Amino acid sequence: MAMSSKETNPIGIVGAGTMGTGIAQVVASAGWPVILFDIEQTLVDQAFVNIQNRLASLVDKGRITLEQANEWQERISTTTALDDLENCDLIIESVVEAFDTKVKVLQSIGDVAPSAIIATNTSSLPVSKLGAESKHADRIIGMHFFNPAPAMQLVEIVRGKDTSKEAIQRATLLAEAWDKTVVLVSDTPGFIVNRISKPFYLESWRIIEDGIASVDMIDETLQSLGEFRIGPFLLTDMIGQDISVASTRSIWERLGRPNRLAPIKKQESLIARGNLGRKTGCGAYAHDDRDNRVPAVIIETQELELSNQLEEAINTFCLEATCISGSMLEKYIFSRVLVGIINEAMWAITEGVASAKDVDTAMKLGMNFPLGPIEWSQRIGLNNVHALLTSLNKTVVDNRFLAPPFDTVSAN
């Protein structure tokens, strides 16, 4: 595809919410004309104002010039007539995350724009099913941008069962021309990032359920020993505990309910009480409006008892996994969570979700992990990872630390 198409063919975006306007900004700033569609004039007007404000703020911060801001803005036009998208090269659907709604929208897009590639920005729905139901399966791909789209480098490109090679290639070329890093993912629950990040949250919640450590201690340990930018409890409070649980449940159900990814009763009980995180003032922490917080999940902690074998496996693992020293309890928390993430990454690669290289890239860019899980496992040594998984598996009844056959995971 000649990249000169940016002079002629606009990119269509359907859905003028946070994600849609963020993607519009990405595309316009890279030099492409954008047509932003929504069903009501008030929605597109508001979206345009939001984009103006965002660009003005970038000018204030000295990130872009006033000329750039004006140029980007001029490339974005808005419409409430879907027919205006008929000559678009690529149309990105970014409407509410509901299967039936997306099918209707994708079908309408395909009908008005017979030659466009149609991308869905779904984070959790099966692209093959969306394609089949909307009758344009060969042109439909997943293009999962992360929020906020202008700042997040990663795009997961998802190939549906019937997606044409050409659609994948053109979408990849475009995303890369917009200065995004693309990872190619097969159409499986949670794609790469949402699935492989699950143990980061789930094992942390299970440590709470086991009465081993408090919310703030787990967050602080993972930030210090793991150099994770933010701890799992604060992160789920920011995302919304309800959204976190819904995503866990969906991935767990669709993968056939593996014990590794089972939902957590303690997290679900927060939602039953309406404690959804920062948006309700309380979740894993109680938050005030000055950004102070105190743990709101109170547990009775008990003494950590480890077998010699497990203690040795943890020490060996931590020696290579981190440069920061910690107490036995801190090393236990860090190694249990990290080895859960590495194990999930190995399962995903074994199942053909993505290559090891793309898994590592996705976790570093999509979750800000300091290292990719496979990179981390090579630094630690696969035999040391295996030894820790085997020792931890003896401490649980659900067999969730079982590793995939090791010869199926290569670093490529």
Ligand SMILES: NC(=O)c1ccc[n+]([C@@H]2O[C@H](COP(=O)([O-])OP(=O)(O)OC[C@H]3O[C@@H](n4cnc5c(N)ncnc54)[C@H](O)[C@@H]3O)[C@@H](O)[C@H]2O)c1
Second form
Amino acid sequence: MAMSSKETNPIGIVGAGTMGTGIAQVVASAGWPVILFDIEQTLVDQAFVNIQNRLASLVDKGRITLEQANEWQERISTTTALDDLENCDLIIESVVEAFDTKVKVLQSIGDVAPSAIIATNTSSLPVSKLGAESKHADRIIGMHFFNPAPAMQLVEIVRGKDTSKEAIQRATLLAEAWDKTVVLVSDTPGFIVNRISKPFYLESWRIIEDGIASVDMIDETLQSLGEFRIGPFLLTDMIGQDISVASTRSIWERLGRPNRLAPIKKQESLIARGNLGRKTGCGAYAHDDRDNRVPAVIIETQELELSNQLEEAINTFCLEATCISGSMLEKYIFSRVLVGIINEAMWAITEGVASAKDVDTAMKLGMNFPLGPIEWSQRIGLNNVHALLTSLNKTVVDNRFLAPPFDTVSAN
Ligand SMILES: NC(=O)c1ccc[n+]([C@@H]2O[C@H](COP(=O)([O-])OP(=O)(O)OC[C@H]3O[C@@H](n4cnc5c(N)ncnc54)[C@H](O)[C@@H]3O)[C@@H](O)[C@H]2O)c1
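Moving on from the form predicted alone, please list the structure of the form predicted in complex with the ligand.
Complete assembly follows, chain above in first position.
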């Protein structure tokens, strides 16, 4: 619900790109004054025009009134002078994802605004290290918004090693006051969403590498049996295969190269050929201008051979996990990918990344999953999840379906 303008210090936003402008809209629409900073006048001018255009389109669609659009716009001022952020309570850094640039920017923010809490919207850099290098570690916190920020409900609040309790509390309260749902996550690679969503893509690519099914069949199966909104191949074509691979590599390296999260040669070969997804016209699919697509990854199909034990584990898993019936091949695809996601969630919770509840919330809001992985495992039964992991692990050489020590008690 929109509030009238707050009698409060403004919120500063540094970096007026895709995310910075989206966050400015979120904050202004909740009633807070915003000061939006970028390095050049042309950039802040363009950013303001972009916000105006977005609000105008919301008015056209009847989602907000012209009055609201005007009010929200009036709350946003722009600047190229960092000193103007001096009185801000919270300053959100959303500049390019480059460690050295972020350190410089965070340090300057801390110097001009000595009492502000400083949030970084980094997707992949360690918040504790950014804090230590920029010399304001106690005031630096991660506030990971999702794109587009006004539409995406989730904010991952990332607790750095030296982040103060007060910074966590203030950032959480503010994000909640802006109508966001907050999850608390430790400063670990990929945080919750970008890490636990990895098997959605990686296990699907491995099914391709095993020659078991085509990209369109995997996408359709996960949409029908899993009720995922969109399949992993179309989604990575939209995100960009290059972005997806870079994020996989970074998370895998920083976690100490676990086999579960290892990059996929076939996906990387797309990038070597310049097939980056929809932005280049071709990725996992070849796309035309009218949103039609055909699979562009050719596989040599192998017959699916399952042991009796694996077939039984898949059937039991699917009976509890989905109400939709499917062929043995479809059930195999769905259960192999979903159990990979559940396993990653169990590893992350066991390692103290976040609580089971926050993991579920984050995956539902950040990825539009129909259920959280732990909710799913409770519905299926942890013993059935374990039975499938054990059976699948016998079919691989990299031990990636090994489950962590995880019990139902820690899931609550
Ligand atoms: N785009 C996404 O989907 C997404 C989602 C979540 C988080 N993020 C993170 O948000 C941050 C910004 O991403 P984006 O997509 O908005 O990028 P962007 O390229 O659209 O915008 C970055 C902005 O930062 C400005 N900038 C660069 N150097 C600066 C400096 N020294 N001082 C001030 N401003 C500077 C640029 O001029 C630009 O306007 C990154 O850390 C990114 O990882 C992005």
